[in-house]
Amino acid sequence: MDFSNEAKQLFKEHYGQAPSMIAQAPGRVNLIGEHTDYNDGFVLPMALPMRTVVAFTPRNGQQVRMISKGYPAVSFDLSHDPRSLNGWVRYVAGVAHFLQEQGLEVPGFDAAITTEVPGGAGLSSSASLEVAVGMAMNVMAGSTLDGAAIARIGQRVENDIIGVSSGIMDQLISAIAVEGSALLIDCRSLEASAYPIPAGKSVVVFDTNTRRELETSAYGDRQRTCSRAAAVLGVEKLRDATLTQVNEAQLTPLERRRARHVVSENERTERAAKALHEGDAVAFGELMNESHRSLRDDFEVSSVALDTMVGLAQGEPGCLGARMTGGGFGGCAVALVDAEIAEDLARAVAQKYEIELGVEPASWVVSPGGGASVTTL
């Protein structure tokens, strides 16, 4: 079933009547650039085909109530502080906070939301609900706010409300992605560049059904020894150090560690970007590789499942590269892998991974997609 129409389906099920607009959002897997976005580094991500959908229609007053494929229904007030709230509805509500705390008058709304992008799995779940709803209330204010004003909103959410010290990556991909393309973004400027995956090449996409809260997980850590890092540094963030400072800089084994990890990887991406311009498949794939090597390593984010996975994948005749993706401690991996084959690579991967760990793993062959958007019904 189409999710739009799955979406449009539940809201005349729950509300009686049929929504007025819809909104979509997509997921993101980021190909290489991880634990940079918060250094103000660089990313190079690109949207799933798996989305988030928001079917709605504004109402009168301030109450905001939602339903959600397997979820009770939730309603809240927009005058209500977000922070008081508990479970998924923190972040409709703070999108509406924050837009509110713009100026923007958001008005009450009636709203379904399903969703094709797996919770956890370190795919952006988060990210495509914050900028879906946050295009919805873009659109009911009469604003013309940009994808990437949306993006810094779910970013205040995720940091304010959520309590997760992330970057902007996710909900900025979600926001501005360009279909068939991965996109190089400085996190510092929010200056993106389009680069085409090369012909003839797939992207996979494996999920190891282990999972992670990042608000529980060692990410704080990562982010405050960065902050550290950089201080020692003398820089203001550790996008603006080099590997010969961070090799000769009185830090400690661990710091060093950390920040020769974020350097590394800043100069892997935007080399990535290169050889996505010039069609360097083989080149993009050791990258990949190289940035798992240093995950696992220096910035000791990976786990045991995401080691198997990607090994596994990078020992299939096929596969060009392939690394762990997201913020880390379980989730999933991503490969660059010849289409022709892709699908079977994919089962051969998974059936091995199951046999090994004794876990059944999902796997999706993907195609970057398009960013968000609204329709009006």
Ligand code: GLA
Contents of the next structure:
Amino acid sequence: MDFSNEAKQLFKEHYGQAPSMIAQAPGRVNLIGEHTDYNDGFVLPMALPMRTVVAFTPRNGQQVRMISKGYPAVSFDLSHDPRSLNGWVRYVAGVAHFLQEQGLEVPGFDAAITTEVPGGAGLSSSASLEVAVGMAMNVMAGSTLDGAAIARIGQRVENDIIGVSSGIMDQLISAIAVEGSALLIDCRSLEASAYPIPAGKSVVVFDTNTRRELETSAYGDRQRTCSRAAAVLGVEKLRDATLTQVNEAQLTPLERRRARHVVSENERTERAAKALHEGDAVAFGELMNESHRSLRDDFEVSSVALDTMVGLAQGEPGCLGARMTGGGFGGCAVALVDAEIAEDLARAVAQKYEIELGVEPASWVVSPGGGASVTTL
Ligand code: GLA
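Form predicted on its own done; form predicted in complex with ligand GLA now:
Below: every chain and molecule of the assembly, starting with the one above.
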């Protein structure tokens, strides 16, 4: 598939010549393993076919000029502190900043950026931008940082420049995804193994088209509660705790529920990878359903819109399992369904959701895409 035509075209229109290289990085959907990454646990995401594409050419000097469809042209100087900038340029300037801090000689460049990843939907559009520009700058600097190193840079941009304390999952899957497979990632060691989606099954992503302003503060809140629970349990991260420890320790009722989600979700995620390995889609679906219950009742990051979407999907014949995906409070749900009825099921769920909530959702039947890459033209 050629994702790059639109970005090449935009580059030509704007700079009056063809770009010399193309970088691309996908958005992601997480199949299971939610709110586990910052607890050093397990996640099982896959890359979406939707990508962010950067057409670019190095230029002399320290200026970076960028154009993105629907936005005014922007530029920044590579020596500037990204924290002094505003808007989406901070993502790119942030990546440049941390690469330079690692000793890379990032040159100035011109870039045209397009994306198919819906913004604000919890499908990691910002991670796909960070990874795509990280890959581009890595090549321009003549460096050979691997996907994990570029993912870490993207995460630092979120944490230290944007002020979102997210884990490593989104950037890492965008950087190292394997086409046709979900990746079981150990977020402590960053070790990853590929598990193909069972034959005859499809993944459907449903966007509730609801967003929650408070998401960032609630996310930080969950992280702090997890850290407190880990401290009481005497472990470095909740990844190191067992359910027995969680049940027996002197935790507050709230800490116990939050910790129970994380510890049980880690177990579910490892079991889900095993189910994929055995081609057991039924077991996988049941684990997705359990994950949703745990996120709703113990971690409390679901919403009426997400519960409605998940309930409707779970009620359709041919749906093996469904759950909210990503940070929560709005955004997307994900389901594993029989492939031959995937489109019909997506349509039926979307229609019922719209009748019930009066909000028009979006849905996509998706196959796991590959990870980020750079091509010289
Ligand atoms: C957001 C964050 C991820 C992860 C998920 C929850 O998507 O960016 O790092 O913590 O929430 O699993």
